[in-house]
Amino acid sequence: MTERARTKAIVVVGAQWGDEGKGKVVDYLASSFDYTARYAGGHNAGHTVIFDGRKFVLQLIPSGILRADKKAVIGAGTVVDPAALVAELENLKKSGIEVRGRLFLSNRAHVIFPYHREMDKAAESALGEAKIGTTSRGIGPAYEDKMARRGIRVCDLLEPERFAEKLARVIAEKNAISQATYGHPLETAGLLEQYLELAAHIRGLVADTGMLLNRALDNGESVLFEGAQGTMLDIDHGTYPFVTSSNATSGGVATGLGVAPTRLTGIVGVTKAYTTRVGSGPFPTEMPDLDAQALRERGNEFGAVTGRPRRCGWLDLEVLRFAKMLSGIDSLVVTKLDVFDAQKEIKICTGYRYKGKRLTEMPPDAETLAEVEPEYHTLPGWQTPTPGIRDVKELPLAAREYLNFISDQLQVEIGMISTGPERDATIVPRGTKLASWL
C-alpha cells in the first residue's frame, strides 16, 4: 500500500438538517489530525465547543483551531464576510487562542458584502409566508453572484486597483437591480475603503489552500474535512427550495477544497438522537408543540448564531438512510443521547407512506415530503442519567438497545456517542472504524 493511500483523510458531515453537533465532534476528532479544513458555507453556521468550563461559538473558522498545535483551512467553497472573520479572530485572540501560522484562507473563496445582506433581507421579506428562513447574512446572494460569474474573491481584495474596478462595476449593477426590484438604491458609501482595511487584516492568512492540503496529504499529514449545515439542506439533494446555497454532503470536499475524492479514506456522519430543523420547510417527524417544547428546553435547541428556537421531532431513519447513501457514511456519531434521559417512550421513524403507499426513495419535492406519513417503531426510554458515562457498556440497557436499533436499521456502526455538550462527555466504542482513526 502506498503512503498516499495510508494518509488519513476523514470527512465529517451533518446527516440531518444541520445543528447535529458537528462542532463538538470535529473538535474532539481534531486532536488526531494535523489539519481541519472547512469546505462549504459561510458564517451562518454555528459550531459550539465547550471545554475547561469555557464556551466557544465558531462560525466560519474550523473548530479544530481550538487545538493549539493544529492547523485549520477555510476553503474555496466557502463564502467569507471579512468583517465577521476579523471579529471571530479578535474573539479567539481575547480567549487566548493564537491563530498566526495555523489558519489559512483560500485565495479563491468568494467575499460577502453588505449589499448581499441587504438583498438577502429584502428578498426574504418579499416572500412573505413562503420565506425560506435564512439567517439574512448574505450567504445565498453571495453564492448567487459566484454562480453568475460576477462574484469578487479573496484574491481580488489583495489587489487594490483591480478590486476598486470590480467593486464599482458590481455596485452599479446591484443598485440598478435594487432600485427596480425594491424601489431604493443600496447603501454602498465607504465600502471600498472599509474592505481595503479589512483586506489588510486578513492578508497574512491568504494561501492557495488546495495546493496546501494536497501537499500535506502527499507528505503523510492527516486532514479532517468539515462542512456546514446538513445533508437535507444540500443545494442539490436537500428539501429544495428550503435549503442552503452550497453542497453539505461529502462531495463538497472535492469541489470546495480541491482535494480529489480518491484521497478520502473515511466518512463520519453526525446525527442527534432525535431530529431538529430551523426555518421553513417539510419536517415529517415534527413533534406536537408541547412535546417539542419540552425536548427543546432539555436539549437547549436554540440556534448558536441566531438564537432561533429549533423545530424538534423524532429520529428519522429515512433521512439517515438518504444521508448514508449520498455521502457514503462509514461511521455514525449520535449526539445528545442524554436529552432522552427523561423520556418514557421513544419513537423512531422507519419509513414513509404517501397516499397509502410505502415509499422506497426520498421524495425530490418539498410538497410531497410535507404530506408523507411516517411509520414509527416505539422503544422504551431508559429514564436514567447518562452524562458522565464514558464506556458504552455502562449505558442503560434501553439506551444501548436504542443505539443498536439505529445501527441495525442503517447497517452502519455507531462510532461515537455524545452524552453532553462538554468535550469529554464522549464515548468512542472500542473496535469501531472511528476508533481506529483516532
Contents of the next structure:
Amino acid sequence: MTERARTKAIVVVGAQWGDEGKGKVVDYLASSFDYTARYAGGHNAGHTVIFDGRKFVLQLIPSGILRADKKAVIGAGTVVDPAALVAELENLKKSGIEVRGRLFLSNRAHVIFPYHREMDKAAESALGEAKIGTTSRGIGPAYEDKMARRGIRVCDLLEPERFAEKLARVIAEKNAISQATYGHPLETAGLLEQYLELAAHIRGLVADTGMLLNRALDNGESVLFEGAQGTMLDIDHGTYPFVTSSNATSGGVATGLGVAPTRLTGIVGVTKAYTTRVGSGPFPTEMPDLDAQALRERGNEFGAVTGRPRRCGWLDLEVLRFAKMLSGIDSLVVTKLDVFDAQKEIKICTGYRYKGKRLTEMPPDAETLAEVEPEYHTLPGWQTPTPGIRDVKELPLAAREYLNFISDQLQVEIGMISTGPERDATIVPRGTKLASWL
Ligand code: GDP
Ligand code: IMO
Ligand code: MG
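Starting from the form predicted on its own above, please write out the structure of the form predicted together with guanosine-5'-diphosphate (GDP).
Once more the chain from above appears, this time first in line as the rest of the complex follows.
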C-alpha cells in the first residue's frame, strides 16, 4: 500500500529576536493554506500586515484571518488575555473583518489576569538595571502559573461556578504573596464579573483546536503555523534569562497545538537583512549609537505594540545557523532588504571569538554571549532602490551577492525576499521549496 501524500503543514518561525516580519510573510503565504494557527506566546507579539493601503497589527489572532475565506486557530500553548482578545476582535470588526465561524480558540489555553500584569511590572521594577524589558503584558507570570499547575484555562472560564471557585483560590494565594512582598493586597474587586462578561464574548470561539487541526489535516486541508517572538527569545534555547516564557522555535508547534512533529512538512525561517532586538540582553552585532539610529529611522524600527525603539545591528549568521539547527529551517525568508538600499557597505557576522578563540557553538549563558567578538565579512552595498522589483534576477548584483553569501554560509535556500512592508513588495524565486508550497 502506498502512503498517502501528507498535506501541507508549514511552520513560519522567527530566526532572530522577533519582529522579523513574520506577519507580512504569514499574510503572503496564507492565501495558499486553509488554516493559520498560533502555537505560542500571547499579545506580547505584534505582527504587522499592510495591503491596499491598510495597516493591521495582529497580536493574538493569526495573521491569516485577514483573508476572508481562511480559518484561524489560537492554540493551547498560547496565553490569552480575554480583554486584549475582545479588543482585537472589535478592531477587526471595525475594519470590516468578520471572524465568527472561522476563528477558533483552544479550550486548553491559559488565561491572563490583571494580577499577572501587575506581577510582570513589579518583577521588572524589582530587577532595576537587570530588568528583561518585557512587554508588561503579564506573559511571564501567566506561564509561571501554568507550569506551577495553578493556572486557569479557557475551559474553566466557561463554567461560572467552577471558575468562581478557582479564581477565589488563586486570588487568596496571590494576595498572600502580594501582602508579604509589597505590603498590600491585589486589586481584585469586580474581577469575577469582568471575566464572566468577557467569557460571554469569546464563548462562541472556543473549541478543541488540537482535534480540529488534526481532523483538518486528515481531510487534506493545509495548515500554516505562525510563530511568535523568535529563536533567541525561546525559553529553552534563547539568551536566557532575556527571553520570553514560551517555545518560539518550531518544536512549539507540536506541544502548543497538539499537532505531532511527524505531520509537519516544511519549516520557513524569517530573518531581516540585519538584526534588531527589543528589551535587554546580549546582542553581539549591535551597532554603535549613530549607525543604529540611522538604520532605525530607515527601517522604522519601533515596536509594533509598545512603540519602543528597537536596538539595531548587523546580520548575525551565528544566530541564523543556530536558528536553522533548532527549528530545522528548510527555506529562509529575508525581509527588509530595501532598508539597505542606501547603504555603502554592509557588514555580516560570520562567527564569534571569545578570549581570542573561535567559538564553535552558541554560548548558553548571557554573560559569555555579551563578551563575544563578532568576526565580520564586508560586502559592497547596491545603492539602488529595490522596492517594485518582482524578479530576483532584476535585483542589483550586489544585493544578489549579499543574499547568495547568506545562502552559501548557511547552506539553505532563500525562498522569499521582501523589499517593502506591503503584501506585493515580495519576490519568490522560482524553483525553491517555498515556491512549491504556494
Ligand atoms: P513580526 O513581529 O515578525 O510580524 O514583525 P513586526 O510587524 O513586529 O515588525 C516588522 C516591521 O517591518 C513592520 O513594521 C512591517 O510592516 C515592516 N516590514 C516587513 N517587511 C518589510 C520589508 O521588506 N521592508 C520594509 N521596509 N518594512 C518591512
Ligand atoms: P513578535 O511576535 C520582539 C521580548 C520583549 C522582552 C522579552 C520578554 O512581534 O516578534 P515578554 O513580554 O514576552 O515576557 O518579554 O521578549 N519580546 C519580543 N520582542 N518581538 C516579539 O514578538 C516579542 N515578544 C516578546 O521585548 O525582551
Ligand atoms: Mg512584532
